[in-house]
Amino acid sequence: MLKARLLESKLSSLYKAGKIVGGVYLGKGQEAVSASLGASLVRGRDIFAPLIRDQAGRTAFGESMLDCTRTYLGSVLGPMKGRDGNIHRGRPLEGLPAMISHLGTTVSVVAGMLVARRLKGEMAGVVGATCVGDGATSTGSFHEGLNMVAIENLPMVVIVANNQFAYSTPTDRQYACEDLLDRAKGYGVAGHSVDGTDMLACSKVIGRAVTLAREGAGPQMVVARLLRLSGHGEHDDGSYVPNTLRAGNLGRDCLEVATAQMTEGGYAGADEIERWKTEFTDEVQAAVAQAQQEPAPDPWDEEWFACKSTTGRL
């Protein structure tokens, strides 16, 4: 959580300085949810489709910091070779598909990857997971994907980060059901609810959902209640969020809550956490400096062909 927060703070600064082309979307306030999911999965076995606020989950799942900085800064040595937008990065062969859209599409993408594993006889102990926002649950892609997941009884965990706004549209203008968990019931998917600002609660509930899916209990959906602590993106000031909401329980900073939980629970001392901050800040600076020195793609050398034949281009 801390490493992701420090990395994204640097990305925000680079964006405001004009060093990053394209949008920057921060996971500030969602780190407890995202990190709990990423830490519950196994890199090299499971499938994790992260979205725009999942840097903490990417970090916990094992994505290198250089993969992030190289993509944001357009390095040809990055996983997307500087060819794609900075948020559409991934390593599909390692179970980390590149994001297509944050509007529910990844539910069906992960479902398809799980079905492919099943057809190849490679499903033993595998879990697929993704994390979408409350706004995504109002899209057709989400419902079609969740319906397939339920019918095929796939070992999948869908996290819904209910941050109270789909961009600037509040939840009372998005859906009429009493709780988003009702959507899990409607498809025959097991549902769980958690305070998304509470690291220990997220770890317990999301970890349990992953375990249930891994043990054959079918698809699981977790609705996490929280609030974005920044705008929709760094281009947005979030002025539409009421101050009363910011001042309430949903507006708590999950990183501050986690720090208190770590120290009060005896998991780590305040001095140790400060050392982590220094260590991670140095790591962020080194990754940014390296990516900034690397070449961008050369359009004259690039070959924009999807495939080649043995005799020439197709």
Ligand SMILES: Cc1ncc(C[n+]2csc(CCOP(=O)(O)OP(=O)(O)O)c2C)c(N)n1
Second form
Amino acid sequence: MLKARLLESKLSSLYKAGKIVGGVYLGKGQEAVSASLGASLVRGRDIFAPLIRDQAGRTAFGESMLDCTRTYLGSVLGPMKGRDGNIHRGRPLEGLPAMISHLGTTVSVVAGMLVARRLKGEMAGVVGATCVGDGATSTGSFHEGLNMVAIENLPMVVIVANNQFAYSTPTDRQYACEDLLDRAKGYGVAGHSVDGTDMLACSKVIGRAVTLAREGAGPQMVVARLLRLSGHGEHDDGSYVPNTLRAGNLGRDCLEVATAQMTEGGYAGADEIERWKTEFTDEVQAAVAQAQQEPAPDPWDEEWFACKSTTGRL
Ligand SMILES: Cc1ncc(C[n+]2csc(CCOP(=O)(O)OP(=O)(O)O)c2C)c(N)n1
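Show the form predicted in complex with this ligand, please, because up to now only the form predicted on its own has appeared in this conversation.
Entire complex below, previous chain first.
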């Protein structure tokens, strides 16, 4: 959570300094949810399809910081070879599909990846997971995907970060059901609810959902209640978010809550956390400096493959 927050804070500064082409979207306030998912999955076995607010989940899943800075800064050495930018990065052959902007579509993409594993006889113990926002749950893709996931009884976890806004659209203009979990119930998917500002609760509830899916209990959906602590992207000041929401429980900063939980629970001392801050800040600076020195792609010297398998085929 801390590493993601420090990395994203640097990305925001780079954006404001005009050093990043395209948008920067932060996961500020959603790190507890995202990191809990990433840390519950196993890199090399599971599938994780992140969305725009999942830097913490990517980090916890094991994405290298250089993959991030290289993609944002257009280095040819990045996983997308400098051709696809920013959050649109992944390593699909390693279970990390590149982020897809079309909201809700990652549900069916992960479902398809799981079905492919099943057909190859490689699905034992595998979990597929994706994160979406409250707005994404209103798309046709989300509903079609969730229905298929339920019918196929796939080992899938869908995390819904209900951060109260889809861009500037508040939840009362987004859905009329009582709870977003009703959407899971409608398709026969098990549902769980959690306070997304509470790291220990997120780790427990999301970890359990992943275990249930892994052990054959079928698809699981977790709805986390929280507030986006940034604009939609760094181009947006989020001034439409009422101060009453910011001041309430939903507006708590999960990183502050987590820090208190770590020190009060005896997991880490304040000094240790300060040391992590210094160490991670240095790591961020080094990853940015390295990517900044690397070349952009040369259009005359490109193979134009997004990624290659060991057989050389896409
Ligand atoms: C199918 C589709 N419709 C519209 C958009 C444009 N769009 C991008 S982000 C966004 C809001 C997303 O809200 P939500 O799903 O709640 O996620 P959040 O940004 O709050 O994390 C919209 C409408 C899109 N990317 N895809």
